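First comes one chain, alone, set out as structure tokens in the form predicted on its own.
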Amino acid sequence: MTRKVIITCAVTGSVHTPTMSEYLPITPEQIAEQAIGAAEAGAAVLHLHARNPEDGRPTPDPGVFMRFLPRIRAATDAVVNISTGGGMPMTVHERMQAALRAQPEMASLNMGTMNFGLYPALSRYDHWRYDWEPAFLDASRDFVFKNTFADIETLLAELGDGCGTRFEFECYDVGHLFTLAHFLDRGLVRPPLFVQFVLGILGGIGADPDQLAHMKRTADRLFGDDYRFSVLGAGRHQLPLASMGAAMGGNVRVGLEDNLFLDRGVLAPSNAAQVGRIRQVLDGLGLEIATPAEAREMLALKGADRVAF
């Protein structure tokens, strides 16, 4: 039986700023349009953040999310995955507002507190579309993304137990895998786990094949048959590491949240273009992509009829 690969598309995120690409979706209309396009191109899971439509600044406002979530659900059966990562410097309660309001099938969950350096991007641009952008990036020199054990417990209880939401466990380093194993041992998370290996963020594990193999070996020891993994390579590492991950038996994540380019020096014109590119790789490997219905079965999700949008 042919193995199915789940494509996740992370549509806009909170890392890149509007100056960096004219194709980065900002308004609810743009986010909905690009999310729907990504689903039509083959993404079974849509990982979603929101932005202030006036200036593109990341926002946790549930009202902004509710301007695009119903439109996405009406146009596609893709699984909606709402970020609880938010953006600097949101508190855990701010970061979970939208997910609590929408009660999605999935939400992301960063498995630890970490440095999260975005400031190297400052040297790449001479002019900025909005005044907030350089200050936002520079602030990451002294920013710690906070997700303590207590924060994780809160998210698991309020979203997981309270809303029936399951998680994309984002693991930015090997220690995050051990933290996830701790919560599995305590019975606070339940298989099948969906583990996103995140490589190439300044403050996390490096983006190279040896590190991906190390993450996979460690997860195999900790979780055995109780997990499925996906691979997120930041920036130019997106396609090579996703391709490697698929060949290793995993799933893949692409999208403008993680990488703005389609080829060297060529901005991706849409999220759908990146989904299309990874589909070419999967086709070349003889792999089939999972439909949203198949992804729901693989990840034991509650179903789109039990969300609140």
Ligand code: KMH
The other form holds:
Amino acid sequence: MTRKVIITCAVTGSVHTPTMSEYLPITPEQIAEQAIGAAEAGAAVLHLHARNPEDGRPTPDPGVFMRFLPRIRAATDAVVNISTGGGMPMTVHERMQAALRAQPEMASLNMGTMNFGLYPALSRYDHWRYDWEPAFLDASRDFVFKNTFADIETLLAELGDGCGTRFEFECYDVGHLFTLAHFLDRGLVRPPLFVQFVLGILGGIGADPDQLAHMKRTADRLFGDDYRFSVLGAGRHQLPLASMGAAMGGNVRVGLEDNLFLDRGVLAPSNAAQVGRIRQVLDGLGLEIATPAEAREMLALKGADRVAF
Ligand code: KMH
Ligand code: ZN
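Can I have the other form now, the form predicted together with (5S)-5-amino-3-OXO-hexanoic acid, not the form predicted on its own?
Now the full complex is given, and it begins with the chain already shown.
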């Protein structure tokens, strides 16, 4: 059987700010519209965050999520994956609330406490649409992205065991893979694991082919046939690293959460445009994309009829 590639599209995230791209979806209507467009373009999984509709600031408010989740569900069959990483300066408790309310088929789970430097972007812009944006980016110099063992245990228990949600295990460095292996040893996570290799975040592993090969080699050793991997390269590394990941047997993540551009110096006009671009690469490699139903089977998800939105 031909191997199918799961395209995840991360639609808005909490890394970029409104000044950086007029195409970054902010309001629930924009998030729903772009998520649906990404699904129509071929994304089987939609990784979702919410933003304050007034000023674009990342928000953990489940009420805001509930303004777009039902629309997405009504219009597409795509798997909804809700972030538990949230954004600065949310607490872990706040970050969990939307997923606990919506009980999605998938949620992200970040596999270690780390630095997460967004401040280099400060020097790239002279004017900001909102005052919060430069302060937000600057705060990343001293922000700890907290994902302790206890935090991970809480998420696995409350969301995993409590809601039947399965996880996109976001691993930003090799040590995070060993942490995931520790939870596998303890029987707190169950195969097939869906591991997102995150490369190019300031504070995590660098975005280059050697590091991707190292992540894969390590995960192969730790998880054998018990896992599937996907590749997320930050910024300009998104397309090349996703392409390498697909050629190496993995799945891919694109979307404006992690990269605002389509070509050098050209902003992506939509999430769908980035999905379309990676599809061209996959076509060129002779790889087929997974439908949402195929992704559900590959990842052992509970099904779209068992969510709470
Ligand atoms: N933007 C990614 C590098 C999460 O939502 O849990 C981080 C992320 C975290 O996706
Ligand atoms: Zn995210």
